[in-house]
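Starting off, we have a lone chain in the form predicted on its own, written out as structure tokens.
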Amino acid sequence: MAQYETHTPAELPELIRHYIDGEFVDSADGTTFDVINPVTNETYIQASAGQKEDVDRAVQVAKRTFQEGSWSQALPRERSKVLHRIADLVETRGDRLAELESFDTGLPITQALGQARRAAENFRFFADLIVAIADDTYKVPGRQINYVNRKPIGVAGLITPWNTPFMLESWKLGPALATGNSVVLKPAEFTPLSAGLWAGIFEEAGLPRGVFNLVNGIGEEAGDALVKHPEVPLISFTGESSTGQLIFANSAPYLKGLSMELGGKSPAIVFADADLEAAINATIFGVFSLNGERCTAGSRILVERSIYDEFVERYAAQAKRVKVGLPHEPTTEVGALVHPEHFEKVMSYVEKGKSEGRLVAGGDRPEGYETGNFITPTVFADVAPDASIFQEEIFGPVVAITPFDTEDEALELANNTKYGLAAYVWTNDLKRSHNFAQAVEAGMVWLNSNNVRDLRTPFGGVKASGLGHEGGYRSIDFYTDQQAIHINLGEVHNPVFGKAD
């Protein structure tokens, strides 16, 4: 067994509760779940499972502060005053975020301190929105004016991921209560450490008691108790394409509103002219980054054949020295996958990959890591497109790198999965890089550029990778309600039935 300590945070709860109508609560019935530590993979806490009663009453609780409208009719500048003191004090528990969820995702400790700084951003970029929006106005010169008055539509439910969660949180929290709707959040049952974060922080910034309620618990009891019950209009939810599957058909008979950013199998294109080193080091990071638990990771390495057998070579021996380590230590790039279930599955595409590709860096556990869940980042060359390490998400630290000859071909291997979220282009020729870009079958692209975020822009995908979208003012239009309201200016102009002589 390896000799490796981990770092428990001090002060941790004696349980994770819900969080509703302003107090933390055990579950209805008592019930508990194990939340494991993955680099031990032993249980460190237990968690409230949250079941259908305690997803009805903090959805009662959140209805009730919907209607009683101290949140949902306040005024813009109100609302974002609060979003930025949430936003103040998101960043000055920076720190603190950090160790929680480095601690509980497994997440690199480098990595995990710039989460906070994105939660921030995302509440500080929807205060400023809230209060600039400016909605459409059609004028018929003395005749007519037609205006757009949002609304919010009431209780919004929230199912967020393990990777990165209080982040996640954040983008999907900022938007919600920015345009006035009352909460309930489900976060992932295997990592429910830090969401107990935001009820701290949501008191202190001054948002009405119950307007945010928290309730924890496995996703086929306490998230489908929230996907199916009555009075929740709509679901917001980011994880596997499977689970959104199941909510988009547990949803239909209420047609709730739904966006839903679902899994991803995302190309790096890189042609011969590209930039080698910069394309070298972004595929690294877009795939290694995160321990490879991100939804738009570059998993897929499509290059040109006259510069693939330099690029195999370099790219191979970079990866081999990515630090693999424990999460807490800052010299660590790659830390232990969330939870022992996810490991088994990362490291049955390993060994799938090796007879499906050339297997050039990693492909086991690095040395004096005997147990929990540590992978080595693994490259696979020489992939065919129909390969299950081609075609199918792993979630993890691992790529297959596959080459091309001709634009057209590349293409068609870019478009060759059921999914659709990013794409990354490497190329200096201008008009190549926009012409492939429009045809390349993604919700986002990124052309000589690793994955970063403008909250302006749309975020998500097509074919299996989502439904809708968010982000600046797609997230307003999710989470609001568009009421066209008419306004007659002159002489009623209207055919007469049943005139009397």
Contents of the next structure:
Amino acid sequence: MAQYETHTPAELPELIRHYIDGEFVDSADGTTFDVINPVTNETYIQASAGQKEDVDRAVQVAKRTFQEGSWSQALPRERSKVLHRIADLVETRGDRLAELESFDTGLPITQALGQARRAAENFRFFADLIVAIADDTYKVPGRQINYVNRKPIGVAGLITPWNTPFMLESWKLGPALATGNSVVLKPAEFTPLSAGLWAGIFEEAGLPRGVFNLVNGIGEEAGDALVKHPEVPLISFTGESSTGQLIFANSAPYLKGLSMELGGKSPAIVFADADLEAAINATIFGVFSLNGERCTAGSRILVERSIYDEFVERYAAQAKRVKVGLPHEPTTEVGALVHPEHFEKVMSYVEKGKSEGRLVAGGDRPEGYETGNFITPTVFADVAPDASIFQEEIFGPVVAITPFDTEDEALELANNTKYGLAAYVWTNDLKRSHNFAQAVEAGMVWLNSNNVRDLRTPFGGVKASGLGHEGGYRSIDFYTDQQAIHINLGEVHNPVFGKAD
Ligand code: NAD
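Just the form predicted on its own so far, so send over the form predicted in complex with ligand NAD.
Full assembly next; the chain just shown is listed first.
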């Protein structure tokens, strides 16, 4: 038995089931898998384990609804109204949503609430965008008018990770639905609980039945079947880089449209002229929020040597004050990692780190938390660039700090991993900040700021961190086909072959 009084949300379903054609259903062969409470590591529920047959059923329903056209051909204003209602419902149900999410993932409740608000905002954003979109028209005076006919593609396969499940699902569902596609969502198997809420929300908001379908299951089974389904032309995937590589290969025979948001090992670079207090607060938050299970975590901090010792000392002291606790407690800043397998992975890096760097904070279980996936915020200083904790994504509350002497060296260190998702630059030198930001190999850069998103900007990584960018109208581009239509306005303009004499 676990030692904790865990908070179990009321009215949990008996089984987490698929949602296909407007109904909750079991897997055709009845198989299920265990879902674990990260605070106790006890199985708290079973979820239906979707197989090829279940995925095929969901795809056929999605395809049929797409062809029927009640959603795919609806006016943008009609779709926009439904999306706004979805956003309203997500907002109204924010507390419940956050409660389920925090329970299932181990994320602190206050941060789960923030993610619920972001999920609503994602829908509102695409509800607004879809009625404001302008497509290109080109005129060739006296000869042609050519225009872009943007149309939804068909069945979009959405495969999502466990770190902020509901929010990341909204990130894909919003634009996929706004543009008129039908969808099959495959949520992460560690955290399938909150995805079921979409069914009720969509139904109440007026999304036609069969447009949204959900198949739970293991990646190698349900996810794989979705990727290899010939009638799913689009796959939007967020997850690990190695899974992304496999999905890329498995999609190749079908030439699918792919969007990949993958792993990261993002640097935060702190120059001596930076506002040190702000930089410390931001870099603490940047790696310890969301339990460090954050793709854009600033998990490598590069600090100019003249302020290095002071930075490390202050940073370690503050990291020790970060409050680890039960996920449902409002004062908790770091909760429980999602799953014992992930906990073991993070702990194995902590052990490696002890010989690769100088441990200045954390490195063990917090006192009083002898079971469950709890770890103290862990800080290693003096980490060499070839160390595994500098190079590899840990995806937990663990940070590596490394000194640098010159701007060139800082840039070289920043770019010295296979990843390229985000970078955070702290300096008050205007020229340097822009030049550094433009040279760093990262899809997204923040100057003197934490990760504060503007939903209009592109989101995505370079190198092993991703393929393609979503966000704003780039998401609209991914989920639509831009057909070029050419209209002749003048003489028919071509040489005549086979002309009569
Ligand atoms: P993961 O790759 O293990 O799993 C992600 C999803 O893919 C899950 O739903 C899983 O079931 C499915 N999957 C696994 N194998 C599959 C296969 N062979 N075919 C089809 N689907 C398959 O990732 P995770 O551990 O759930 O998530 C953590 C990772 O996600 C980290 O690397 C993190 O950086 C990344 N991430 C990236 C972003 C971003 O926007 N760049 C955002 C959040 C998380």
